[in-house]
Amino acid sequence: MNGAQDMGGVHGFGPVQPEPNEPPFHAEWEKKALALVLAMGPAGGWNIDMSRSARENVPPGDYLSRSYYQIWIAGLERLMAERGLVLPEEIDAGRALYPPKPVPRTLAAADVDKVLRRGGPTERETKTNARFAMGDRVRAKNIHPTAHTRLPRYVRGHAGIVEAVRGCHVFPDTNATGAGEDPQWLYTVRFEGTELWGAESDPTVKVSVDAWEPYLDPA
Amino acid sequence: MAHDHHHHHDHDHSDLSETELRVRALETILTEKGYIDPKALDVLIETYESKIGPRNGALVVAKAWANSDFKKWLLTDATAAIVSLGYEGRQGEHMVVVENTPTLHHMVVCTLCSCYPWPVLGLPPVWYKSAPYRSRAVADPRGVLSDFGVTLPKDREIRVWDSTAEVRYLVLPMRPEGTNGWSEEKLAELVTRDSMIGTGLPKAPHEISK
């Protein structure tokens, strides 16, 4: 979707402040939501792109005043109610106020280390030939997508070239609506920044995004 | 309002006291409902807060530069040269390192989200998942660099990496001058997390203590 998670190139959000020795988290709630985050993963049964489109989701001035944990907390909240899990009604009390629904799993607490070295792997057995190769000049296509999508704006309707082939990875755009993996060919694909920003801009530059392979054309 | 800085941090103040609010009622429900572990939490917290963090990645740059085997390993194959030192998983599932060279320096944000390489760098800062950063890193990295105190050779050739898939990427920064015979874990002090993003470059020898 267009929203204010697509965020290169936009203007106005002023310099970067960088934080010398910057500590892990900045309050207590923040450490709580982390863990919370990743401990609903295995028992809300959701995926990483399911998560990611239900923070992006929102109205633009919404996720733009939200600091990242708050995106977070609210994309939780948002999972578990659309499963029946937590309602809103609930965490205003304070307290579980319908009893719990069956999950698929609890992650225990002696399984942490074992599962986040497991982590989410995306990387799928290939079934067709890649359409590109190292070297091909492609077009990402402009397409707007109403839902999650993975191909920022800033690259749509611009050439470039394939840089890398990285194997077949689960498609965020079906997976994020459940509609399976659907693995599909990933490519790095660079651009000239004058061919993103303009004539006018740095010559020095060039930037790439991972793109799937239907997010792109030949050109 | 961006430019109002006591509104500003009044409206995220009020927030906050309302966010702690929520979690902490998120932290009891989900207990009660019996969806989570709640000492879980407490490994998850301090996994993050002193386990995986930037030494790691600094312990990996430390090793390429000591042993070119290990580079020409990290990279071509970075995910299984960085599970060989022992760090792997989460948010580093499919790692490339790209190497800074004296005619190229490489950059890396993710400006959809937050997406960064975690067994290797821990959590991202603040700034790596703010605005700023994510709107400017791939139209403006030579102002993002010197927000950052970083100028480079106008002629430098500038590559940003936008995390847009479920690849992670590290730089490899180029090794200081006069470190020649240091032992890895000495060449490890220079590389700061920064130098590994590439908003930074590694100390030099004469900034860290004998």
Second form
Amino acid sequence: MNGAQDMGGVHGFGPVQPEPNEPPFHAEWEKKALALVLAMGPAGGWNIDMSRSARENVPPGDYLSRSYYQIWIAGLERLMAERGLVLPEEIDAGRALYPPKPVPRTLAAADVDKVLRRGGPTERETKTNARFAMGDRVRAKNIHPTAHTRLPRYVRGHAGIVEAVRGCHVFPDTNATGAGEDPQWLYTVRFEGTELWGAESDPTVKVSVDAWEPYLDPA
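What would you give as the form predicted alone, now that the form predicted in complex with its partner chain is on the page?
Lone chain follows.
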């Protein structure tokens, strides 16, 4: 979707200023926010693309005024509310007001390290052949879906070169809506800065984007 999170190349936000030796957390509550999001995944039954979609659906004004983990909490509240795991008055109160709703499974403290180490691999076997190969010139489709997508807005309609074929992976656009994994071939596509932002762009700038096959056409 064309949400506030998709701000690559947008004017007015200033340069990206990395923080040297940035710590994983800037406050104690951020640790709790991460723990809550991880713990509620198994309990709520949603996947990573649903989580990303929930965070992207935070209203633009709220999204741009909140910190990273504040956005995570807002996304979690949305996911839980959609499934009846929490009610608006409980969010306002900051505590449970009613008996908890049964959940399919929970993440035990003793299993956290094992689960994090295992991760959530997205690569899938396929009997289809990749449509594109390294060196092919492709064009990102000019799409504007109202649901989740991983195709950055600033590359849509622009041409680039396939620099790697990454295998077949879960397609986030369908996985985020509960329509299934629908595995698709994934490519790394390199775009020239001048292609994306015109002749005034730094001619040395190149941007590489991982793009699923449904996002691409031959150029």
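Everything numeric here is computed off the predicted structure, so don't read it as measured data. Between two forms, the rigid core is defined as the largest C-alpha subset superposing within 1.5 Å. Residue numbers count along the first chain shown, from 1.
Engineer: Does superposing the core leave residue 202 with a CA shift of 2 Å or more between these two forms?
Structural biologist: No, its C-alpha moves less than 2 Å.
Engineer: Does the C-alpha of residue 133 move 2 Å or more between these two forms once the rigid core is lined up?
Structural biologist: Shift at residue 133: below 2 Å after core fit.
Engineer: Align both forms on the core first, then report whether residue 24 has a C-alpha shift of 2 Å or more between these two forms.
Structural biologist: Yes, because once the rigid core is superposed, the C-alpha of residue 24 moves 2 Å or more between these two forms.
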